[in-house]
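In structure tokens, the next block holds one chain alone, the form predicted alone.
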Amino acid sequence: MSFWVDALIVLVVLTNLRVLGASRLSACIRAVAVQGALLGLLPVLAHLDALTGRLLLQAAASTLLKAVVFPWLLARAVREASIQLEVEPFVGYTASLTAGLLFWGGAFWLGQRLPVPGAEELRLLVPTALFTIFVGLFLIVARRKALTQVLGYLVLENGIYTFGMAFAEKQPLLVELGILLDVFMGVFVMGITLYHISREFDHLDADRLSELRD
């Protein structure tokens, strides 16, 4: 089981990756959407030895929210919106994977000092979840179009997320649940707010906004 879920966590880190290299904003809506299929089958795999209805229940929500509802959503509104497909980044591809990869290294210096209590096979838990939680913070910084700042709230989210799998038996379905209905209504309100900039303005690139004056 502990390789599975190290395979998972391996591939959830790949995905974060394919995020800050990505030129194309369809690639990013996928590779978000495969970090949030990789992040519902995890706590599945992690605790697969005492499932219990909730877990499952938990998992599925998760997965259908993340892999399938989100992105169908922000893809909706790449095509409603008529948004060009280049994600058009403050910075560069190559300085961006030098971050991630920055990001990555003090990620596991820091979650090598915050361990998981009693469960050795999430020991890469901690560093992955702070690993997407700076490259949610950085694409919400470092990348132009509204669109992608979206995306970076979404991985923000899934870093968010990771943390809670290892406790995943304890923690209240209802609060689960509300937090995952506060992000899907917090995509479909910024969904509903990209198309209106687009019609209104022609453009999504959050610096131009800036330069609104009455």
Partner chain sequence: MSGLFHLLLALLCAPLLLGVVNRTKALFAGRAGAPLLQPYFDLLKLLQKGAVYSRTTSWVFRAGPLVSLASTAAALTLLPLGGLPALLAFPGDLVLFAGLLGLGRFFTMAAALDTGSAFEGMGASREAWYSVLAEPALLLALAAMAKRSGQLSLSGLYAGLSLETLLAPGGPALLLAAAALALVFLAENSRIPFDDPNTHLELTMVHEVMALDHGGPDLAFIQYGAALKFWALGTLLTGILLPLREASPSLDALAGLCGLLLLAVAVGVVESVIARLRLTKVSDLLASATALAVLALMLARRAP
Second form
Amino acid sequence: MSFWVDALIVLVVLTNLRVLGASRLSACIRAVAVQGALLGLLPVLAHLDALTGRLLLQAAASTLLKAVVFPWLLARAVREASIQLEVEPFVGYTASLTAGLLFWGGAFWLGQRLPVPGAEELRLLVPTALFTIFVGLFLIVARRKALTQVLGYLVLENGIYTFGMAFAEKQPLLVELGILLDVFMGVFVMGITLYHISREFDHLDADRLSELRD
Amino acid sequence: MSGLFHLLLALLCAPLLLGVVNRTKALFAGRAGAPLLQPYFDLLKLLQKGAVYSRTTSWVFRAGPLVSLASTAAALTLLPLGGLPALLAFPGDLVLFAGLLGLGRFFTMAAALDTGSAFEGMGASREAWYSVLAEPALLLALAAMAKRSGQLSLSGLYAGLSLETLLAPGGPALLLAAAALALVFLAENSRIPFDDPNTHLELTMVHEVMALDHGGPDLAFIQYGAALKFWALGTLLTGILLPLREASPSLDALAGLCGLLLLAVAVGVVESVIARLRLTKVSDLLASATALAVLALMLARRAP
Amino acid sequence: MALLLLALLLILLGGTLALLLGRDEKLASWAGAGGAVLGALVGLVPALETLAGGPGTTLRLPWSLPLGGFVIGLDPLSAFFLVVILGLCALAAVYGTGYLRGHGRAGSAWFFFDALMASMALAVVARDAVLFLIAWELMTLSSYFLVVRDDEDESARQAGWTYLIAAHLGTAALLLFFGLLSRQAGSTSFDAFGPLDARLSGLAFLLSLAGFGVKAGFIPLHVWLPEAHPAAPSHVSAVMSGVMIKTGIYGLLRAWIFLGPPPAWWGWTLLGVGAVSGILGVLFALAQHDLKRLLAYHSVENIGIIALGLGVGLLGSAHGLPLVALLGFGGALLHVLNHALFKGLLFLGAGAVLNAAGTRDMEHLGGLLKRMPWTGACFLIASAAICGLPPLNGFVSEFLIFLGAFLAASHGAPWGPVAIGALALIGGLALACFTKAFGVVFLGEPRGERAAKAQEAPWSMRAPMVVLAGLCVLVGLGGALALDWVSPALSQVSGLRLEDFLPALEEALGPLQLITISACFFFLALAGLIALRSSLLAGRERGESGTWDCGYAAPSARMQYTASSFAQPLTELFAPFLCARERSAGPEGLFPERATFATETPDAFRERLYRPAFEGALKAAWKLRWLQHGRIQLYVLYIALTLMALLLWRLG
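Moving on from the form predicted alone, kindly provide the form predicted together with the partner chain as a structure.
To see the whole picture, the full complex is given below, headed by that same chain.
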């Protein structure tokens, strides 16, 4: 089974790199959706020998939200607010990719130093989680559009979720659902806000929101 | 002895792969296409011609095709093909392999600059740019394989591979390395999405434009060298993805050849369905090849 | 030992004679070059003997120096560097007789050249800290006077000034370094120096890295190098780039012998320094279009490769991997030799081009291969060698470092891939840079009038180039022999026990022998193809025409791809690391008269790090201006107050 877990984790890492390197918003959204689906699948595959109802429910809920609902909301926001399709990065794509690789190296290094209980086959989980968190933060910092910042939060949440998976046994369902709900509300509210901001100001550049500070 | 066998097979069959690529593309486009052996006919035709040299050129221009063909041929002696071992195998031969390809590239680019044509200079400049980004990807992907196998020769890297190893725990790392190598393969062979071998606009060509001034036997050497390079980098790829191993050398050779033919078909399909990338995007794609190789390197673990 | 002293005396005698005979250019160059060549020949005897396994010797002369003694010694490490120094200097001296002809003031040029040569030789054989520092300082000063030889040129004076300041900051670090060591040992003799305790040892390592790193040209301590090397006469540039910066590497190796077994972080530091110097060095080189400046930046790159090798070696020995340690150090040592060969050759070739075409700006050169066939062919060989292409010498040393890194990677060490990635990127960029340098200077059509009228260099300049090119090929083909030849020095440097060293050496020699065989395959194939083509073309029509320029009928030399355009995709890709400036004036109006476009890439560290820092320091110093009144009474008061304060501090 370890092959499939490894393969899923690798795909998660690749979706992160894809988000960093993609120049179109739709590609970014799609990559985040794929990441959500992969992460939904991961706990099922990792605990195939000890499947519980709770696990299945959690997986189904998070897959539904992250792979279907959020992307749909975001895609709608893009359409409705007629946001330009380019990502408009502060940091260029190749540089972002390079940064991504450095993050991966750092996450790998940190992950080896964090003592994690659990099976050997999950050894990649912690570095991947850290990496996903880093990428989420990077997206929030290094991209101009408010929408990409929402995407960044989503990726960040995915990272936290992955981190939780390494401790799947100990994590109460409620915590996870609570986080999910937070993000859900977040995305929902931001979707609405984005729509309104774009109606008022004809653009959605987060760096120009600072003009609103008074 | 079987190492010599692979060399002969490569020298004999390499142009066939280009024929297969073109045939696949023709089928996709709904044409009958040129015969599979057309590359051979082209080579023979070119070998029978005389030569015309530009007055600007010097001996470097004449040496270009010869050196690049000879270095590609020398690089082939280091490559295993599935179960067929390489003629020469020693720790670090993968560095020599990359070095020999670099030597060929150096002289191809020098020959292009020797013509004094702006177009060929542009081609050489782009070739240099591609190779800067492809080189780390190639060597890091091979390093990932070295980490997996604990070996340092190309023959050793590919020795323990089989279809089961692909699906074993270390499999994803191998697949990532293969993905990096696939991008390097396409870039180094000037294939879509990096370069279009069929384009007829000098401004958009990379490899072809560097051969604009060559003719006759020199052009034949260049085309043959390109076929050998296709074969050489192709074996690196099929060695991972189609690690077929049979008992006898002749079956091994057959399996290896089939793998390469499949690769040629795949290249034909890719060229039919994907458009050439915008030039500025090329560095992104090659950087991601390096990223894939680094990822493979981090995930690779020693095979039991 | 006596021979070594004789050699030093001969070199100095030649220099002094040249200075005295300075009026007569011919006699001066005979004396200067003759002394250098004779001295080198005499000095090579004991050096080669020691390297071939002769006993290491030391000689203590009864000349007392302040604080130290005049002690010189030869061991394999000194002998190896001595061979490289004397060999390249002798060849450069022969070249200089042709190069300096008609430039005037030959006497002083030869005096400082010989002084530079002797001081370098003295620096690597000195066995006393004080003597070493004296030799080190002589080396700096004599090369300074060579850099500013063209003292009517503002940029040369500026370059010399930068060089002088950088070199002395480095010497300051070295003073501290040797101070630490001699405080512990109670003597300034190298024999007495021993390992320090862990914290001091780390400090000493960093001091040695800073002090020797300035001379070696590690980034960010390299700023003087791309200014000073191009300003000097070309044969001096060859010596400075080829061997003088290597004395920094010698110093590091010697320092590590004192400091004992290295901890892993030294290796990481060297690896980082090497990767940064290598990659940024070649990137800066790529953006230049002054031929000698480009070559100078390549010295930074190659020093980076050497540092990568040293880093791999240090990490290998820190992690108990003897073969990796041997491969890393072996690659670094061989690269010292190889870089001296090809970089010496490249600078000599650049000098020949400068003499013939009157400019170092690549945008005004071109088509020189037909006009200078010997120089061109030698430059081609050196270009391929510096790119690390087989079957030439650059490949052999890079191969060893690569092999060490791959071996480390196959053991799962994370530093292996770092070295592999850096070396691969450096190799790719160097290839781009040298196809540009060779292609734009020697191929195509000349881009300027003087380049079109260029003449081949005289034999005195050609012969050293041919010798160096031959050595590049020989070392490339006989990599195993070369490694075996440096193995005594390697054994000393790598710090391995003999029972670990010998099997590891055997293991390292095997692949090199097979590379030779592979090179034979290549040459066989090449010979076959040459024969095939000439037999095919025999009796057939061989036409000549203009270059096919895609339908355009009247291409001119100015339409060729330029050096800047060749490098443009890469300089744009790495633009954040470069500090490129563009000046352009586009065509204007209905009948535009002229349009210009120029790029220039000054050193990014100089612009962004040192200039602000030094300007800040100047500003701060300006604030203390009030102390200076120009009244002598006040100055005496200052002195008296200081003395009083010191007295109180001492007695209080």
